[in-house]
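Only one chain comes next, encoded as structure tokens, the form predicted alone.
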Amino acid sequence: MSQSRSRPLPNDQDASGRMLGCEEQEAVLAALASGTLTSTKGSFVKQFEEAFAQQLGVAHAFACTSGTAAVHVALAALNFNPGGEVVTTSITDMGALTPMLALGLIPVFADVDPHTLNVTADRIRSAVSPRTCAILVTHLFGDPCEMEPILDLAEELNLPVIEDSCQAFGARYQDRLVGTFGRVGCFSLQQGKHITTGEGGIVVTDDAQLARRLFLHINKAWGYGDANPDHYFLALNYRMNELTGAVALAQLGKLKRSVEQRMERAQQLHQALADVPGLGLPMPLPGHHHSYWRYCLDVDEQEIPGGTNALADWLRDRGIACAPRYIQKPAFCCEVFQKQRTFGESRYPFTLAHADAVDYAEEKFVGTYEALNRVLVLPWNECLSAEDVEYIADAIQAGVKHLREES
């Protein structure tokens, strides 16, 4: 029988868990009464990346339609030739990777650690190879990747690295906000995120030159404002329009406060559990500064019998809506890796690939299995309370007590 309260827990898929108030509607009603929607005319766009680049310090910024898109154009703008190797993390969303196929690239997936599910320099070194042209690193769920020996590594190695930042806006490793250390760094506007639009994305570079490739890659390549514009490359049209823009710009004054509130509300939790055995928590490693685009427990099913499966039904059961695994299979498991379904029947690019770079036998990734075998996932929002957070940590200790007494 279910034990939820007559009150939902917020969700960051509708207002309940969003941040969304009159700062947002006067913004997009005064968009509309411009008349001017566009982000090549208008004003609101290039408010919201000014704006971003102040906040986290950087030169450059360039908004775009999603965090795909962002992807896309920091791996564009840096020009691979096709068949080149994009080493990045097994466990991600497959956004950060479609694009390479995109672009005749071929992703490279290294192990993670099997605790903070996030991959390390040693991990990336077992996967290049000298068809290697680049470094893609996750912030997964708002916790910072070791970038120190990242970037010593890519620095040895003279490969560029691209932040994928998308859950982890506000998130600090060694008191440096990331996205801030890679070439380029990639933030993602979905619905879920620390701040939202819905869909939409930007991108961050200090690299002029590279911010001149940026803005092409999003603008079809067109050089607006040069003296005798043309087409200069292939490229897309990734522009965010003005709507999109004026929510960016009202909810961007909201992210210090939306990261505050989910780093309270963290701390409230792993205080409640600290003692709760075959529970590891989500405790930031010296000088990182999670985020927490979502809160993720260790589940160890030699303490906690039937796992994160038995303790996602029974928090399930109390209205508290957890994904055990995250994805339910690591990245180059989906069809479009297995099957190698690409462009028509020819299978492009991975024709181009040599035969460890698209091996996912699964003793190479040990730490990946182990890791989705083992974290269950917790709703977490801005708009928790401290009486939910409660409500989340009494179902969770209960829960873990109820299995262990079953046993």
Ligand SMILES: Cc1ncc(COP(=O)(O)O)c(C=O)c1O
Given for the second form:
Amino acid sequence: MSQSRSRPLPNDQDASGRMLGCEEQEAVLAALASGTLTSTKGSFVKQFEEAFAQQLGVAHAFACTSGTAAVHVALAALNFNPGGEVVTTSITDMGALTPMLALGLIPVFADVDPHTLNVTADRIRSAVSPRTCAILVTHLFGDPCEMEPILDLAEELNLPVIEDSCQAFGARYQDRLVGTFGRVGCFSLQQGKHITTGEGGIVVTDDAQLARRLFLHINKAWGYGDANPDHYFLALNYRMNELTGAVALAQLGKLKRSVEQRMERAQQLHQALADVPGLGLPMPLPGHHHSYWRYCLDVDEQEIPGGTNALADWLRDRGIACAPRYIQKPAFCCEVFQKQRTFGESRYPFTLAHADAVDYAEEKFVGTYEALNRVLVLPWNECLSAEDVEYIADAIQAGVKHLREES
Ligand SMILES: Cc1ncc(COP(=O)(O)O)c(C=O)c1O
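Here we have the form predicted alone; I need the corresponding form predicted in complex with the ligand.
What follows is the whole complex; the chain from before opens it.
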């Protein structure tokens, strides 16, 4: 196959890979024309929140400025004491972790299943201690975690579950949308997500008391609408503005299509690659509806010489901007954890942590290292055509053949 292609693959970092069109343009112009750009007075963010809650089937949804803000607000609303440990995953975005440190909480990393790259109930159990105050799971790449045993464990230990669904709009577990299982669900509207406003986030809950605290944590804890409003506690301003809310509302109307397109193209790629030796495909487990934020291959280096890096080089030479090893290293290998760089020279809140909680010994994370060594993340978005996927499939098949023959 030829190395060049007349049309580059659609890219979610620009218009080619995003469903941004006249609906968003009209909505932004309407927000601008209204002259009201703050959501405390305008109607776009409120409409978006109501529509999102309805689509997800939850009682309350609040927009905020990013997925990181959503996680921050979720944890803040649960009001833990500093030093509390949050058991979470070693393969995730830093935006799911730094809010913990900002709140004086200690992320404690559970290992992941090397095949799904998600945490599991057993692995979470191994990371729990008497100081654990919450479990935060990430539905990585759009593939739901195995929620039933995780919820059973949380109930047994009386711990709240927070679902990081930033990569998992439209994903379902046992026919229920992710983000609706935990006490709080968090979503991101960042540039590359299923729907986007460039930056943005959403928190959801069914719990009315928690909803009140989520709202306050987005609004400097100012009691809007109360008889005697005050700033009731420490909280920041994480409000989404009306221009963003207008785009979010228009994008929400396209979410179903975005998810369907991604799933349909994923099916096509599953079929095309089914017989390629040495490649594991992201086929969902029974009861899982993967919404394919990304399509990840599991590359067996024994079968495909050079493994994920060699195959990635081959694909990049053919215009397929893939990412071997996803985040490259487990989250706890980043400097913020290794050097405990937080507030000035204080190292707070690591100074509150038990030694076990910050012991990142490699042998505790066998699944994590195995997963990162094998994973190859393909670019995926709702604008890929059947022909684009055929091109990607042909390139992968040719790459595997070449690497096997060359060795
Ligand atoms: C799993 C996960 N959690 C949290 C975040 C943070 O979201 P944001 O970038 O919108 O702050 C992201 C992504 O960007 C993510 O992928």
